[in-house]
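First comes one chain, alone, set out as structure tokens in the form predicted alone.
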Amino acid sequence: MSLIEKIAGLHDAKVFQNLHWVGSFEDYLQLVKESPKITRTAFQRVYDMVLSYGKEEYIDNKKTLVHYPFFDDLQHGRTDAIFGLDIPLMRLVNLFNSAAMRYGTEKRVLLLHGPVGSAKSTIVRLLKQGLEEYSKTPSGALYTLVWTNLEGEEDLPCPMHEEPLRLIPSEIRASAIKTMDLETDGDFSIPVEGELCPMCRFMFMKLLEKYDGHWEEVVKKHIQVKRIILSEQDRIGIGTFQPKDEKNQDSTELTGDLNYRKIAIYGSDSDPRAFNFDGEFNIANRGIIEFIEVLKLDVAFLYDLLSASQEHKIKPKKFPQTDIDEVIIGHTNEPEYKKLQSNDYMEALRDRTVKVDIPYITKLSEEIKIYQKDFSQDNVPGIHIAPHTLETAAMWAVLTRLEEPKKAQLTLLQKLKLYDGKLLTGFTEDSVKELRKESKREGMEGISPRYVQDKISNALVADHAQGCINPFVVMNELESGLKHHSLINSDEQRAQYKELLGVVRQEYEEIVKNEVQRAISADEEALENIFKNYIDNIKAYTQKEKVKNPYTGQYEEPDERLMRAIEEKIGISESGKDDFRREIMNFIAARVVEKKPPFKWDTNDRLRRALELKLFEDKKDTIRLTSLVTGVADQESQDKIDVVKARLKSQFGYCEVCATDVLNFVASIFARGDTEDEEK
């Protein structure tokens, strides 16, 4: 076989014929018979496409919310995605639905509105993507007509990929529709309405003179029915609009313009024929059409938008009102949106607008996701991502959107904490509805991701030689960048930036101590000895029992000395010891009940968390990390140490480079602890 051949044999001619169907009109009021839905109005289909990837509801403090799969990444090959929004996307998804059932904002320009890089645009491209794949599969199908047999004439196909139905007079289209006894799911009815474009209503006259007024003669012998596939790229029923300096904008590019070739050729410049119908709403009926910051337009092209939004009409030059059938989407910025609400003159604008604002993330696992996609191993090969490198750069980033916390108690790393679904003792689900509450303006200031994404890069070509990059490369970066940032106007707001920074670096140093404590009590077979001890004697000491001593064989009482050892490492108080340990045997006792696995050492993280640190305090005196300090370490030490760095390895992440660093980095910080206690 040829290089050619090969190539072909991986094309389905049979998907491309069902994807470029063609038949008369007769077939396709067969296939509207049959699925009525292939006539749905641009929202209808819209919001289909949306629920045809389904939606998941769950509960989040107390409020019940849906995730749209439609806007996670790799659906269909696409490669954007979008994080932690589920209640704007919620929002947005709810006026198509209301769209669809035609309750008003169909007539409505929804408007995107939130700080740069909040995902706006993203969110009107992957809906036009998904439009372009939906019209692809069977239920998002869709079908325009061409006038064909015309005297000395090429077939002409409808300009605007119109619904092959608006063929049927407007009088008799309700009638019509009864008689075809549609199948139809649910309380779905055809929604055509609207006359033909000005084209195609040319040639329905002039046709339906040639036969005397006789319809049906029209229709068979002159109209085609072909399916058509809605693409930006082809400009099919999507469309794309970006305002341009003044002296350069035309309202043409709205509504189409003349054809001075075709002026030549059909004598008159009134002819339909002689119009190009190509302007962004013509082109995008059917579909979308998206307006690339809105509130930057022309006031001349704010009139072609507010008839396309209420009337459903547009108005070409030297032809009447055109019928639309499309979603108007546009997105903008907080400082054009302040604008309109300012100017007078825009009201009709704002009357006619659905806002829907898109903020900022501020959840931290979901900001941490749009880092981990740009940045996942994969697509930086040959350079390693220190653990936590990631976390650090997207905490702070959320620091910066956050409103400081009303509560003189709670800080904004707890703040943070909290929105992120850690539990906090003296905080619950009502705390964080409440602090989201009188946060009106959370998410719609603070750093954008870009700014992050930006510095991360700069760290990796930045520390290339090195082959790893960790945490405090990258916070060194973002520091660094914000005395040229663009979007920071006073040395206050920069110095607050830099002090959230400050607060990343301690949460990162209790991390990494954190870590570095597991790999060295990372022995589970002390940890097990441990657990098992402190268990029995809590349940000797909750039952009021005593405990067999197991070398001497006595009963002896609870060992208070040990239980507290490790009680006092997570924080848990003299007077508080007895909630707790009640706590720990309730919840094992409810295991039982509910015949679920064995309570382990490891299943509860408040207890995992304080035998590992008991162990850990057991253990740090005989591995003597601070050797790495002072550059002194005996062979044994070493093989410890050596030990340790495998655990990191193995267990967290880390590659030899940031392994070594981040044991430098915590041995430094002991023997500072160490001094500090020698000093007191």
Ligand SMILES: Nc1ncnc2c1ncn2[C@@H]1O[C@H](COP(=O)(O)OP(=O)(O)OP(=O)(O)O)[C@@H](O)[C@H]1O
Contents of the next structure:
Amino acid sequence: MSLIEKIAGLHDAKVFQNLHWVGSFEDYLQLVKESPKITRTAFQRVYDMVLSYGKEEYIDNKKTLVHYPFFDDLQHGRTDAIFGLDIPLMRLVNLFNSAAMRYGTEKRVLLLHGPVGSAKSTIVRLLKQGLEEYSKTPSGALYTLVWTNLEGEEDLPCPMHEEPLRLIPSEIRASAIKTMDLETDGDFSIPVEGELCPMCRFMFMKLLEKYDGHWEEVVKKHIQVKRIILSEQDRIGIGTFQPKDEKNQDSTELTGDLNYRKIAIYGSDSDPRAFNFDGEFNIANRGIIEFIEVLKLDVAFLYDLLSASQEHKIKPKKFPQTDIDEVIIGHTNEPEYKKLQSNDYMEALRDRTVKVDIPYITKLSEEIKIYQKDFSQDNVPGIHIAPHTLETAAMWAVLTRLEEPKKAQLTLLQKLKLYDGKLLTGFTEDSVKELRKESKREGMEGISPRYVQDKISNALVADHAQGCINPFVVMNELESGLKHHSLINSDEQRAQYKELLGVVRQEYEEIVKNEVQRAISADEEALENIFKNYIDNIKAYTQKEKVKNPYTGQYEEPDERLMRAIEEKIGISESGKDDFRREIMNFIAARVVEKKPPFKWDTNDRLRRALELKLFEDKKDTIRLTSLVTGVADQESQDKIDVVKARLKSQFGYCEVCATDVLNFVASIFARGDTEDEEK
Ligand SMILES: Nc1ncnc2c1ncn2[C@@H]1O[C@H](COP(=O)(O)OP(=O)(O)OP(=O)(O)O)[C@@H](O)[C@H]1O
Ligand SMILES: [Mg+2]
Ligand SMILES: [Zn+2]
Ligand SMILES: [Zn+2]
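Next, give the form predicted together with this ligand, keeping in mind that what was shown is the form predicted alone.
Complete assembly follows, chain above in first position.
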């Protein structure tokens, strides 16, 4: 087999042929008969596209929400994804739905509105890319018409890739569709809107005249139907309009322009063949047009935009109004929107837009995903990102977005944790709901993910001495950037953001202290021993029996000091100890009855934590972490420290550099703690 043949084996000619389907008008009517949905409107197609990825219902704080996997990562190898915005995306998809049903939304400009860097552009980009992909699938297929057999002239494809059914004159279109006897496709009915574009209309009339009014001659002899694949690159069905400064803006960019070379050929500037119907509105027909920074649009364009949305019509220079069918979606950021709020211009637009607020993420675990996607270890070869680096940056970003809780006893950090689904004694799902409700503008202000992304990038390219960046490096970067942050307009706000970095630093201390403690006590055998010992003792205690001493074989009273030493670690009081011990024993008994796996040292979270802390306390002195601070570790201590370091590396994701750093850091915290104890 030749190499060409081998490679050819990988290339599926059938796929190509399907995507490039060409047929007669009769063939097309047959296709429509079999699957009427190929004639869907742009809104219907976009809505079906989103649903084609499925939908997942779930309960969040007692509310039923829908997640649309369409917006997830890695669909069709895309690089973008939207995290943590299920509620705004639900609103957006509902709008697509009502526009697909033609409840009126299809006559509006969809306006994504939010603070800078809240993923507005990303959402639109996903929709555009999604539509390109969808148009390649069998269920997303769509078709257009080409004028052919033109006596020596080149074939003329419809410049606006119109739906071929528009060739059926609108007076008879509805009854024509009825006589086609369509195979049913749910309760779908073919939309019968719109007239041919100026160029097609010109060709149609010309040929109709030639055949003395015989419509069938025109469509049989001169119409070819072909499948189209939507593509921004090829300017088919996907358009983007970006405002420039006023002098350079020109309505031809939206609705097309005269082609002077062709005027010479066709002899008249009113011949539609001498006009390029290639404005963004023209080429985006059947798909989506995106208006970047729509509020910066010059007033001269406003009317084009308004009639495009309201009437689905555009007005190319020198030609009659032309029907279009496309999703019009614009975005604007909050500062821009505010600036124009009292403006007349805005008034006209506001009336014809539906605004969808796209806020920042307020759920920590979702915010972290943004940075994990950008800065996954694969994306930054050669540099290690220490554990909790992205997490602490995300934590700060979310904190800057939260409104101070009205309840005095709740800190901002606790609120963040509640939003993240963590349990906090005294707070229920209802209180979380309440918190969300009292914070009206939450997520519309604060630090943008873009700022954080930039600072993490800075940290990565800066002099990261030993190939590892840690939370402190990034937090310092975040802090120093505040001085020049263009969107912070008061010193007060700057000071507040700084203060929040302090909150995050403190929380990071807690996190690593815990982690090092766990690494030190990650000695399963030792934990199991303490566990066994503890259980033997509380069993004897609750049953008023004695315990057999493993060394002497003697029966002794339960070891109260040992039990208390463990229980105190998790704040069990003297008066509460009986309950706790009984609870644990009942728990163990219940598992036997229910035939569940046996109760182990880590089965109960509270007990696990208590055991780890006890073991840590026992070991702390033998390991002498603080010797790291003084710099005089003897060989034995050093060996033990090395064991802990190895565990940090194998179980907690540290590298040599950050494991050493974090041990030193925690040692210094403990050293501080020890001296504090002495001072007391
Ligand atoms: N909810 C989110 N999910 C995933 N990525 C996000 C989210 N919010 C912001 N980002 C990321 O933040 C960056 C900025 O997003 P994008 O450019 O879409 O924002 P924007 O709202 O269009 O901003 P602007 O108002 O400045 O135009 C992107 O890298 C984007 O991936
Ligand atoms: Mg943007
Ligand atoms: Zn046309
Ligand atoms: Zn590291």
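Positions refer to the first chain, counted from 1. Between two forms, the rigid core is the largest collection of C-alphas that superpose within 1.5 Å. It should be emphasised that the depicted structure is a prediction, and the values quoted were computed from it without experimental measurement.
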item: E209 C-alpha shift between the two forms of 2 Å or more, rigid core reference; value: no
item: Rigid core fit then D605 CA moved by 2 Å or more between the two forms; value: yes
item: Core fit, then K569 C-alpha moves 2 Å or more between the two forms; value: yes
